[in-house]
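Just one chain follows, in the form predicted on its own, and it is written as structure tokens.
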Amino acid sequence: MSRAFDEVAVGEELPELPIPLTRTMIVATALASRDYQDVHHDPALAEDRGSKDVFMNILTTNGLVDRYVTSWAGPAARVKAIRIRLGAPNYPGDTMVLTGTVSAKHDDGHRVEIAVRGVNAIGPHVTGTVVVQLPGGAA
């Protein structure tokens, strides 16, 4: 079911989404997004470069943020912008918990801004804003 612009309120919180960070997920999503940088799939080379292990790439993080917001907004939503900043790495064996809050609504174009944050055991992995266009009337 899709969210309607009229049903959304500034300050509304999206449900939390915990994402288990497995080694397979980190490696597979890096390779699927054609990011062959060794720090995303080779533990020994990641350590040689100063990391404690392989870590998630930004394309995967971007996709997970998109999935999080569109799962809440529904299939009729159109993503207009995603602006994210990375922080603490996502390492295998941890869990990232995505949270979000509706931070603004714009009548022109039925756009809704959502402040998004993804936190793991080290701290904030991703922070940013997603802008979606929602259908106008109550569903």
Given for the second form:
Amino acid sequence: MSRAFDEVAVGEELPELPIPLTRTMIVATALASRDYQDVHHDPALAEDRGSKDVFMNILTTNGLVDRYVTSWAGPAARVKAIRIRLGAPNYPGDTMVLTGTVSAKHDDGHRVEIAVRGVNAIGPHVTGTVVVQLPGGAA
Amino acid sequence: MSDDYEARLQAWVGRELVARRPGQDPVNVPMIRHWVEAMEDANPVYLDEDAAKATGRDGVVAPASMIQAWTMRGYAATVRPSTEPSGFDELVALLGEGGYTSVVATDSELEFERELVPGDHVSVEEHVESISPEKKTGLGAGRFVSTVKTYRDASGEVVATQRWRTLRFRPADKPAPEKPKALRPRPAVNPDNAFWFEAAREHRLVIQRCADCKSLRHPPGPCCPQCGSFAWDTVESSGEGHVYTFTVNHHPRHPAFDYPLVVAVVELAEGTRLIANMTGVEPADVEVGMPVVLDWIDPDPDLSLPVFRPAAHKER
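I have the form predicted on its own already, so could you send the form predicted in complex with its partner chain?
Up next: the whole complex, starting with the chain shown before.
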């Protein structure tokens, strides 16, 4: 079920997770995060504003990175930080593949840092770090 | 960009952009459900009370990443913003004055102090941390605006902070989509004149000749106007001639042509006349009697037409 702090080693890789980016999903996640900016649901207005189509909002990227790491860490994990940088937009029709590597461990508070990367057909959509607090261990 | 503008922008650093403002609703299960369904997040601690307790929690918790959603202003305020301008609106207007009318979020750094549970009422306030000089980006020239949002619970305790960076940019000029140039009007090709257009496609200017009386004629027709014979063949023109008459069209304009457009009646050395455009000469320099020679244009893949250019001056 949940991963314990002692079971995790720096350098461990998370299984990759491909996320199909449908137009419906991009709109549904924007609305679930109560983000009604037109660039996330109106293609014509998105084009007027310099984008080729609607694109995923940053709250959703946070949500997907959160999901990716906690689905690996297990339900007992508590998220302490999500630090992300956005790059290539997530446009409808593309697929974003999330990968992650355990980049650091801190005995203090049983914190584990995971370097996360989400790449779509254009390039890296998101790069960042998620910090989770894991249960158990010898400490 | 003037120094004054830069100073007005930089005056925003450290200022409160959005005063502490509570979210519309406390943390609640329906919004959590909406979120985890859309994110396809199967972590049971968000909706299953027992599963949450099994992890040592008191009950279900909200996804950490959902923090910002609790204080989003929602649909109504997005489409009908308050007429009372906030600091945020003032800064957006100032950035708009610099041409930075588009926005895209580039960085978010969330730090969580504790997990949120249903009933927590979250508020947010936002301060400006920095405004960068203008940078060239793939999206257009713009400025990075960094702010810090502080999320507090109902008792004022900080539950999370978020460093938030957006690029406010001037959309790069999009090249106008190239419209395919309009095609010239199609010639009315029929069995009596098809030979002439077929020869033109091979860049051969032919003249119809009566097979009986040998008189030349143009435009093509089935019957000799001199002797009435239906028998005919062709000769190939030398391509030399002179301007018999001409006009310069300015209006109305057809999108396939460049104006002013010279339309000339050229009399060939062989004696027949045809209507054609001129090339290699300014309309003002065209004269009646001007010696011309044949050239060809291929305005589109299905159409080749004779045009005429001034003949090189012959040494006398």
